[in-house]
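Just one chain follows, in the form predicted alone, and it is written as structure tokens.
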Amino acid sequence: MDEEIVHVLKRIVGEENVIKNGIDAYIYDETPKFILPEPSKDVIVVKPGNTKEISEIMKFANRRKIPVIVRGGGTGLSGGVIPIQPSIIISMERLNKIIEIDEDNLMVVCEAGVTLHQLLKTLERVPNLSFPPHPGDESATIGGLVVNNSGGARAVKYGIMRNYVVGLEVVLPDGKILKLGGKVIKNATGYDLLHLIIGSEGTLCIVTKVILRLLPEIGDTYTLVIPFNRTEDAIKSVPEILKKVMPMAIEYIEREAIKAGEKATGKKWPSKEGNADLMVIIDGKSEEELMKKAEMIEKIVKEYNAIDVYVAISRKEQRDVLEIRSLIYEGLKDETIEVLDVSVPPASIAEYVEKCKDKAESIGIRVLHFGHAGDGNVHQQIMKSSIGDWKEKYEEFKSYAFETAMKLGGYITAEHGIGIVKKRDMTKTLPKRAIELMKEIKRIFDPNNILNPGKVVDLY
């Protein structure tokens, strides 16, 4: 970057929030190793520290033709904002504001670069409102996870981050500031930008404030954890348990999973038994109710050959088991080629789990499977160990997964997104009429092709 850009964005923001050296921990994200994207380290970090800021250093990026990637807490697994040219990257950091918690309307306003750890530690001081989604790592922001359309767990009782965005702030790629939504539940005015915007990925537009729903608290909880000698099992009682229950949340994983997450965190997983187990995660206003629902679900997946049932009632407890499952990725993070996050029709988890072990069988390659089973969101962590010519059984592999997870009425990401990492996969299974219309809206917000140039799709 020359010293004509860099002089021009300290004049923007102030000198001391431009970044020219020591950019390592602005250009790299989560994404295994052995599929990360180069980096370019010809990039200037600049930390705006309101939306007017964003909205010059875009009208100045704009007219010189720079590319621009907007960076949140780096949590991703797709190289969605690693730079892979030349690019000014605009730090949300600064921008990490709760700005009103209505209670009347029950929402929440705040900037895009408060964390989701911020923003849940803020709403535990507010009596009976809640935020009860968790897509993802807290350190991620609020604005990476609307446009990413995070899940998590709880996806299956309490939504995605598209089913709590009611307004935006935005600035687009010439420096427009534009407003989306607003504290409404209903509008049916036009199209729907706001939704374009909700899992965009950071290729039309820089969010800058959110506003979000809240629900009523949603009270205590009970973990319980369930082994099955038998994956089809296991799978085969979820619907059963939906049906009855409707849990906040039921994952799905494999031992060698389990045994990746206690080697994470040092802690020790309720059950040995079996070779997958289901935990399930359920809520409710009393003990009573918990305890209603844990016997329930008890009865159903015994019917289903479940090995036992243990329930986690402490918050201890609870914490322990829940870390387990969110950390078997950074257990074996050094092996992993790349974690696939597919989605199918809940019911066809365990046909799309048995032929993707029976394909990586064959071909000799090592994989793990977990996921949210109540929303038919499968992980997959590809090991890169016993692999010989690991990238193109790597390849094989994947490409097998993807195709058939369509023929299952399924799609290639759930929550990862596309970034760059699953670009070329996109353009393979998705309608060619689909991604010309992707391109044509690409056209239509970013003309110069500035924002996040190279992901999602591309425009030349």
Ligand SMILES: Cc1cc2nc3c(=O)[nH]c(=O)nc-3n(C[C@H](O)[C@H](O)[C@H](O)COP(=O)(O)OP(=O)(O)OC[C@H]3O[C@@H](n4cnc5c(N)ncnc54)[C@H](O)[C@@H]3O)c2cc1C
Contents of the next structure:
Amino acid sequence: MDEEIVHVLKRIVGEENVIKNGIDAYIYDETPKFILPEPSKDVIVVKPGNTKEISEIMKFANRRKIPVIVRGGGTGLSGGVIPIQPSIIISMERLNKIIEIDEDNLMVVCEAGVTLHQLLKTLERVPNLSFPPHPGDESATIGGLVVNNSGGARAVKYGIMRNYVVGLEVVLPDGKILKLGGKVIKNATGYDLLHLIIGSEGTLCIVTKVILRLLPEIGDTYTLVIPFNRTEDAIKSVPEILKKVMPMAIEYIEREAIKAGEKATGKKWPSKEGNADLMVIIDGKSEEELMKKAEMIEKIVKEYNAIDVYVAISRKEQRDVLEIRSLIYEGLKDETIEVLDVSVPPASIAEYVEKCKDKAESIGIRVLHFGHAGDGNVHQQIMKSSIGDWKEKYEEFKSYAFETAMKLGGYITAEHGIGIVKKRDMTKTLPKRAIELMKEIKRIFDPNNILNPGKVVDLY
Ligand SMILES: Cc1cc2nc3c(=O)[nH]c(=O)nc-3n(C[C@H](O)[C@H](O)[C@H](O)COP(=O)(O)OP(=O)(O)OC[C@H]3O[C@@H](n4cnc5c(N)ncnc54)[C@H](O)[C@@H]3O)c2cc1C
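After the form predicted alone, can we look at the form predicted in complex with this ligand?
Time for the whole complex; same chain goes first.
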């Protein structure tokens, strides 16, 4: 990177906040490496300390037409932070202040680099208030979660990021600072730019501050682990459970995926039998309420041939189960080609999973299925180990999975986003006019195409 650029950036953020060496920690995310382009190493990392500095960086970059990539926690799964050309990388790590917990309005105001872990820990000390969704890896930042419109296991009852964001401060590609929304729950004033930014994957502006709604504390939880012999039975019981109990999370997990989570954590999953389990988390204000819900679920799943129902009650037992579920990806990462993340109508999950399993078997690739059964979001981990000519088979399986999801009325990604890895697939699966409109929106926000260029849509 040109010395003059380095000099200007040092002037804006201070010499100690510009990094030229050790950049490897800033040019990858959690996307499996098999599907990523080689990142450009001709990058400079800057760590601004406030919105004004970000605005100055953008004014300079826009004038000089230098690509800029914003980096939050680097937990993304679609290659959003990978620099594909010489770039300035803005790391949000110093914008890490929780500015205000507004107990009267039930809201929190924070800088965009605050991590999910930091927010959850802070709220533990605030009586009666909580942020119930759990939208990603806890080292993800709030800004990252907003621009990815992240979801997570609790979406079925508590919604996704979009349902909690009421206000944003953003820096536009030309450096102008804009406030959208505020401490208001309803706002019908013109086109909803706030919601356009949510899910924009760092291509339209840089989020610097976020106002999120909070909810009253969710009470206690039990975690039920329910093994089944047949996928179909497990998934068919889900709509019944939703209608009668509405749990906080219903996860579907194949046995092989459970084993990977056990390996990654060194912990033991309560059940050993069967081929696929449901993990159901229920919440309630009293033990009676929780017991009643657990009994109702037991009655339902027994009608769908559940082998058994294990109930984790202590915090430790529940934490262990959740940890195994959360670290499935970690346990399989080195052999994973890609994690698909389709969204289908919840009642179609069984059909989708069965069709994909048949397809995987017919072409001879190993695919593990798990995911958020309650909201129709299936994760499919495509594995490299059993494939010699993996590229062709992987492409064939992926195309089949996407076509099947679309035929069932679904979409190719529920929460991981497009980034760089699903751009071509999005173009193939969305109407042409929808893609054109997205490009026009990108041009309006970023006519010089400097903010995360080559992600989500290609302008040129
Ligand atoms: C183990 C694991 C579990 C996960 N579980 C879930 C899950 O349950 N649900 C789910 O939805 N996701 C999940 N994810 C994915 C990931 O946590 C989310 O996509 C998250 O939103 C990424 O946030 P981040 O701060 O790490 O963003 P990064 O990876 O740093 O960036 C992702 C994209 O956001 C942009 N960006 C980041 N911050 C800003 C900002 N302030 N302004 C503008 N653009 C910005 C970047 O440029 C990039 O395009 C998981 C990931 C892992 C590794």
